[in-house]
Each structure stands twice: as structure tokens, then as C-alpha cells.
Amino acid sequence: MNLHGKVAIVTGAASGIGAEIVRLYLDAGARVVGVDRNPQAAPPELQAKHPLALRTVTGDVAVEQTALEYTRVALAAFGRIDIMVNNAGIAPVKQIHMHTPAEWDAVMNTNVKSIYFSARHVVPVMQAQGGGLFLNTGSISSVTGMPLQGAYGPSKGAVIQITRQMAIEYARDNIRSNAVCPGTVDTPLLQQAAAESGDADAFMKRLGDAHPIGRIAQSEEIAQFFLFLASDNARFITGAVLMIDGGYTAQ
């Protein structure tokens, strides 16, 4: 896939799916702004390999100032924004009634309100330049009920609807919007959720067994799909909810 000349912003860029998206986009010729609340907002080896093509922003996507900053950095460094990947997310493992109000708000603000903040600041840039693309990370929890996904499941359901709404709102501006909904992926976020479950081994086995393909995904497998969707090969796809889940939602 060729992304030469394109500029992407990727949130949740320090690890997992986000880090793999950054790596693949850079290797395909894009210039990238990696965003994460981790002080090392993108893998150090990528910063060393692509010093001219990679910028980083440290910040919490649940706060509007972060969207202001990554928009500013992208325009100052690269002059445009072609691809906005809203990938950052949090996933505490609890039933709905066990969440505190603060926990509920933290999940909704990180997983959903952050997309609104990105639209608020990036859409005008894309309108002015003649188009662009939003890719929002959903989940199998966007469309199915799963144990201990109390706030996470509803937040990922909202990701689908904000994606569809953006696709309709901005189609005439040549701005496309799609939701990518992975099955279970072996990421640091998942490892944390497994640890919080009280029995990490049983947690991981249950998730793997639940996928008809017989395993969970690796981050690079999901990132490859984000690479295709960012390419011109996918330019007619908008408003789509795209499952990449090893058959989980086909059951």
C-alpha cells in the first residue's frame, strides 16, 4: 500500500494496535503524528528510524486540549491532515452497576468524546483542503453483549453511531468515516484486563476459545486492515462498520 504524500494522526500510538498502525503507515510513506498519554507517545525505534516523518504528542485524548495540540503539530510539521485514526481507548473489566460515575465518565470520554474532539478540530482542516478520512476503532463489543464490558461495550456501540453520523454529515466534503471493529487482540490493554479479571489464564483462554478461527488476533493483523483503509484502494468505503474478528460476530 502506498501512502506517500499523506499525513496521519494516530491516537493510542505508544503500544498495541496503535503502534503497529504508526509503523505500517510510516513504512508506506506517510508522515505521522503519534498521540498517547504515555510520555513516550510512539515506539522509540520508530522515532529513530523516521526522524523527519514522525512527530509525537503526549496527552489524554479525553481532554480537548490534546486535540488542539495534535492538530497544531500536524499542520505545523506537515501542512495538512489526511487521515485521523481514533484508536485510543480504555477498558476496565466490570459489570455496569459496579462502575463508579467517575469510571463511567472516563471510559465514555476516552472512547467516544475524544472522537468528537477530533472532529471538532480536524474536520475544518479536511474541509479546507478538500477531503480526508476518519478511522475509528470499535470492537466486537460494539455489536454484541459480553461479560464484564460494563462501560466499554456501550462506549464502543457509540463509536459505530458517531462514525455513521460523520459519514453522512461530511460526505459532500469528501470526508469519509469508517469504524474498524476487531475481535480480541493481544495488546497491553488486554493483558491488563486479564490481570484485573482475577484469573488471567482463564480469561485469555475463554477469549481465544470464543473465536471460531481458534485464536485471538495479533496487533499487526488489525493494523494491516487500517493500512488498506487508508490507501486509495478503499476510497469508495464510507459509513462502514467493518468487522475483523475471526468469525466472532458470525456466530
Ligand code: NAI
Contents of the next structure:
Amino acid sequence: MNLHGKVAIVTGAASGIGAEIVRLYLDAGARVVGVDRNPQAAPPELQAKHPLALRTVTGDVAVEQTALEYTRVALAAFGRIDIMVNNAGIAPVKQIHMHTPAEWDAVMNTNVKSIYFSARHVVPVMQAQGGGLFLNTGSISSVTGMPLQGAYGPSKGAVIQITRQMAIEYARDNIRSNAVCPGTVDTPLLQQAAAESGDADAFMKRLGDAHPIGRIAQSEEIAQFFLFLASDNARFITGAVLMIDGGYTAQ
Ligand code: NAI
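What would the structure be for the form predicted together with this ligand, rather than the form predicted on its own?
After this comes the whole thing, all chains and molecules, with the earlier chain placed first.
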């Protein structure tokens, strides 16, 4: 898979799926801006290995200033933006009525409003350069109800719809937009959700058993799909909601 000449922005780059996407994109020859609220916005070993091809921005994607900043950094360092990966997300484990209003807003702003901010600042750049690609991380919770995902499920449903909206709005600008919806993936986010559930072992077993393939995914398996989607081989795919879920939503 070859991404030479392409420039990508990846949010949630410090951990889990996002960190793996950054690693695979860099190995495929892309230049990358990694964005995270974590001060180490991308894994230190990737920064050491790719000092010229990787830039980092520390910021909260729920705040517009962060989108302004990663757009500025990408253009200043690399001169263009081909791929915008909206991947940062949070997943508190609660029923709908148990969420505080502040928590609800934090989930919606991190998981959904961040995509609007990326559109607001990156779409004009892509329009001016003649095209580009948005990849937004959804979830099996985008299309199914799951216990204790009171705010997360609705937020991930909205990820699908903003993805489709962008695909239609910008198709004639040669800007594509797709949602990638993973099943359960073994990442720090999942480990935290398991801890918050009150019975981490039962939580993890239930999730593994729930996937027909008989296990949960590793981050690299998900990131490989983001790599394919970022390549020119995927150039006819837009407005798509792509499940990568071990059969979870086929049931
Ligand atoms: P993770 O917790 O390992 O990584 C998420 C990264 O996003 C972290 O580095 C975190 O600091 C960053 N982040 C969170 N909120 C932020 C904010 N407001 N501003 C900037 N950075 C922020 O999580 P994981 O599992 O890699 O999740 C990545 C995406 O995949 C999320 O959108 C998540 O909802 C989605 N997903 C995860 C699944 C799983 O089972 N782990 C399943 C389906 C979807």
C-alpha cells in the first residue's frame, strides 16, 4: 500500500487505533500530523523514527482552536491535506439517564462536533487543492443499541450521518467521506470501559463472546483497513458505512 506524496491528519493519535493508523501511514510513505489531548500527541518511538514526516499537535478536538491549529501545522509543514482521520473518541460507560449534562456534551463534542470543526477548516483546503478524503471512526454502536453506551451510542450514530452528509455535499469537489465502524478492539479505551463497568472480566468476556468470530480485534487489524481506504485503490468508495466487526452486526 503506497501513500507517498499524501498528507494525513489523524486525531486520537497517541493511543490505540489512532496510534496504529499513524504508524501504518508513515510506513506507507505518508506525512502525518498526529493530534491528541495527550501531551505526547503521537507515540514517542514514531516521533523518533520519522522526525521529518511526523508533526504533532496537542489539543482538545472538541474545541475549534485545535482544528485551526492542526490545519495550520499541516499546511506549514507539508503544504497540503489529503486525508483527515477523525478518530479521537471517548466512551463513558453509563445508561442515558445517568449521564450528567456536562458528560453528555463532552461525548457529543468529542465524538461528533470535532468532525464538524474538521470540516470547517479542512474542507476549504481540500476544495482549493482539488480533492481529499475524510475517514471518521464510528462503531458497532453506530448501528446497534448496546447496554451502558447512553451517550456514546447516539454520538456514534451521528458519526454515520455527518459522514453521509459530507459525502453528498462535497462529492463534486472530489472530496470523499467514509465511516469505519469497528467491533470491539483491545485498546486503552476498552480497558477503561471494562474497569468502569464494575466487573471487568465479565465485561471483556461478554464482548468477546458477542462477536461471531469468537474474539475482539487488535488495533492493527483496524488500522490496516484505514490504510487501504487512504490508498488510491479505494477511490470509488464514498458515503460508505464500513463495518469491520467480526460479524457482530451480521447477527
Ligand atoms: P484510545 O482511548 O486508546 O485512544 C483514543 C485517543 O483519543 C486517546 O489518545 C485520547 O487521549 C484521545 N482523545 C480522547 N478525547 C480527545 C479529545 N477531546 N481531544 C483530543 N484527543 C482526544 O481509544 P481507541 O479504542 O483507540 O478509540 C479510537 C476510536 O475508535 C474512538 O473514536 C472510539 O470510539 C472508536 N472505537 C473503539 C472501539 C474499541 O473497542 N476500542 C470500538 C469501536 C470504535
